[in-house]
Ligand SMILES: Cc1cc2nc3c(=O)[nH]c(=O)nc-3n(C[C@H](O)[C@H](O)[C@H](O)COP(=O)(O)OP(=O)(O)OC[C@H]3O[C@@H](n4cnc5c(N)ncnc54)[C@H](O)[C@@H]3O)c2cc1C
Amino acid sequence: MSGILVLVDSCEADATETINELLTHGRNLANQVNGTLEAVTFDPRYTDLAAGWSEHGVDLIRYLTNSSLQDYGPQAWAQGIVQITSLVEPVAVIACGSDRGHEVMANVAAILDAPFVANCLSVMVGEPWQASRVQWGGSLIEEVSVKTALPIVSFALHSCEAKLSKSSEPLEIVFHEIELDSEAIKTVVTERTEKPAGQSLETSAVVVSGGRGVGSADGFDVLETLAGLLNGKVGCSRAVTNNGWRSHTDQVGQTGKRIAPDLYIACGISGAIQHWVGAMASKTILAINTDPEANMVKKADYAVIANLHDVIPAVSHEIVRRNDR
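Output the coordinates of this single chain in the form predicted alone.
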């Protein structure tokens, strides 16, 4: 094989956007080496998504199975990928900069005793390869040279816009029964809790987030109302979860969710770098804050300098009034 091997680590609906972004990066690399883009997956639901993968540049799907592996297992997946790289000899192996992508690629790199370059924004093929990657929670961009026989790379979430690269066409599916040792299947998912139906924080087109300035758990009621009117989701900063006002699952930031909504409304959020890392891919940012010098206000596309408990109810009231016309 003269091409790029890409791990599709999830076939969940809420991962579609980030996977399509990864495939766009992969297609760009495949074009640079005049090679193919081959998707590796362990998820049988790939059949529902194959047409979309084709449109985003995938030429072939490799489906890996083992009777001992019914769900996610980082060491097991890594062993499977290593076996495929030995078989097809790709130019590079890439993955999404998700928790799962990083975990699997770190295991692959450990098995192969090879360098792993994480959270890349862009990669250029050459001697050596050149990469730009996010460091220190997004506070700096590092330029690195990669000298290795097999580059192992993850791309930062929302580091490019997903683009269609060809018309949809039936993809060849190659089935691989992988071999796993006893160590590889010690850490696997054995039980899952079903997610609530509907959009998630990561996929919502509108996110209304609150920070310490909201004041209390009850203070989020006005944000919930506004998000409902805008068909959006409510997020929060780390300070909010530390205070126990919201669940960690609602947190936007370096240690929470990384989002890319069309509109991000940041209410009472100072905008520390850890939070900014999670929100910076938003298309448009509206900050509501009493402090005109707050970092989020300075970075926002639009800002309202006022108390959020005055502004948010007024905005919700106006939306209702216009909808009732």
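Superpose the two forms; the largest set of C-alphas matching within 1.5 Å is the rigid core. Residue numbers count along the first chain shown, from 1. Computed from a predicted model, the values in this text were never measured in an experiment. Compared with the form predicted together with the ligand:
Relative to the superposed core, Val123 shifts its CA atom by less than 2 Å between these two forms. The two forms, fitted on the rigid core, differ between these two forms by less than 2 Å at the CA of Gly35. Remark: with the core as the superposition reference, the CA shift of Tyr72 between these two forms stays below 2 Å.
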Contents of the next structure:
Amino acid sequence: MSGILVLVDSCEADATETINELLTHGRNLANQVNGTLEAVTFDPRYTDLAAGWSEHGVDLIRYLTNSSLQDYGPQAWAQGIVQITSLVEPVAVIACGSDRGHEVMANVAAILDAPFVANCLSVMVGEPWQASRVQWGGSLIEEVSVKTALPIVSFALHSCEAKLSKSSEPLEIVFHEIELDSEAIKTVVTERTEKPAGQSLETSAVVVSGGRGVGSADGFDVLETLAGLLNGKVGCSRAVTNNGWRSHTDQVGQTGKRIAPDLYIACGISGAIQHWVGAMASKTILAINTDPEANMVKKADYAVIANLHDVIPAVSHEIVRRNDR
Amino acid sequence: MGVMRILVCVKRVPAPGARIIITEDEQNIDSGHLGFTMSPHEECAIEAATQLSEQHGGEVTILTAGSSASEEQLRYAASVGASSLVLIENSSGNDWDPQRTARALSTAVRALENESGNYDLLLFGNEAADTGGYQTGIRTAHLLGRPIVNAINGIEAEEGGFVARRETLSGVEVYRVTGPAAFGVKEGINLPRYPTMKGRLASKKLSVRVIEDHSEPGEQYRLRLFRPAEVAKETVILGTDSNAAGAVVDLLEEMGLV
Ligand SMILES: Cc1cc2nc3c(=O)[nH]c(=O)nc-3n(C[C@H](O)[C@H](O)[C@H](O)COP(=O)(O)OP(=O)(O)OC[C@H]3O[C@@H](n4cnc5c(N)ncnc54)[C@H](O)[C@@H]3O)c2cc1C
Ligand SMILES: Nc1ncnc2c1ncn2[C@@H]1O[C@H](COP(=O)(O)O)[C@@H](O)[C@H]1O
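Form predicted together with the ligand, following the form predicted alone:
Okay, now the whole complex, with that chain kicking things off.
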């Protein structure tokens, strides 16, 4: 084969958009090498999803199974992909920059003792091939050159816009029974619990987020009230989780959540880059901070330079007043 | 399981504030005026190791590959519970690539295990704070023939191994892994303790074992490092006291949020 092998997996929720973006990267690479784009998948829903993948440039689907593999397992998936790789000899193997994508590619690279370049923005196949990738959760870009027969890459989430690319041939599906050793089976998911669907920090249109400036766990009450009035969620900075004021599930940033709400209200947050990378995709940012020089204020669209404990209750009060009119 | 032997790998990184400055040769972060730290994921890995050793009886070893200044991160780890510190010295002034790092770490682990017995558990951060390669732990585990799962938010010891949890967007995945095992840990698994005065004093007395490494480098080379272009933004100041509430709610109305 002279093409690109792409790991496609719809089981990490909210994946349609991410998959389409990944396939767009894959199609670009395939065009670079004048080759095909082949999807490898363990996803039992592939029959339902095949049409969508095809519309985004996939020429062929390889569905991998093994009787002892009922659920996700990073080492098992990697062993399967390595077997397909030696069978079809692709030009590159790619995946999306998700927990699973990173993990499976790292395992593939470890098995082959080949380099793995994580979180790429773009890749240029050549001798040697080159890539640009993000560091510090998106604050820096690194250009690398990689000497390898088989590039193994993950693409940073939301690093391109999904494009339709109808492939000319009808989509072919090939089944592969893969072999797994006893080591690979050790790390397969043995149980799972689904959480009830509902609004989360990641999907909320408004996030009211607090930092050290909020001052205490109780101090978040005023943020909760405002978030409630705006049908939003409360987020926070690492200073807050480190103090035990809120749970880490609320943390926004490099080691917390990446969010992209319509409105991010940053209250008492200085705007360290490690926080900023989690919030920078917000459409509009309003900072409330006593310090006019705070990075968050400088980077925000709108700011109020004042004590958040004065401003936020006043805003809530004003919303209620206008609603009552 | 007798006394639980746990090894945690950490990496010294600069701690930039509002903006990262790059050196003129475009190869590194200009850390001249910066403090240093480790990834929050790694701090949590140390805390997880300390808690497991407190629950089951055990000892925690910290391993790092880096400059001699990495002693600062090793001693920090000792001040919050680690009892044995190991540095693989890299005096090149640049990070090793992930393949080389994993070779160095696995060689060191093997040497340490030959001397004083196998580790029941190897812990890593899910990804390093600076380079974010998402692979060093996985490569190291492969070289040592240990099962590994990354992105872990919960670990408990059970008879013969470990139960680990991963939070996903849709729920929780459980991995039951027979020991000895390895995990890449994410921040949020616990709330790391702060060092106590006693811990700090004790950490100063601990010796740091230094290991040399001559592993082959890998195949990934850094060409350059740069900051993405920033869009200059004019911030609209809506007010300087609680009277700004009117302007804020006007904005919310404009956005159709109230
Ligand atoms: C590898 C790494 C990863 C990290 N990951 C994350 C991450 O995921 N998320 C994250 O948030 N951080 C992260 N950090 C930490 C980050 O560097 C900062 O330390 C943290 O974001 C600071 O939180 P803060 O803005 O709440 O606190 P501070 O920096 O202390 O800022 C407090 C702000 O509140 C303002 N203020 C004080 N009182 C008031 C008041 N009454 N009213 C209004 N304003 C007030 C002050 O002017 C100041 O601007 C990470 C760090 C590292 C090294
Ligand atoms: N130089 C190093 N020394 C010790 N451990 C490291 C080093 N580099 C990476 N690690 C470990 O591997 C994890 C993943 O790193 P990375 O693959 O570089 O993102 C880190 O969180 C550390 O636990």
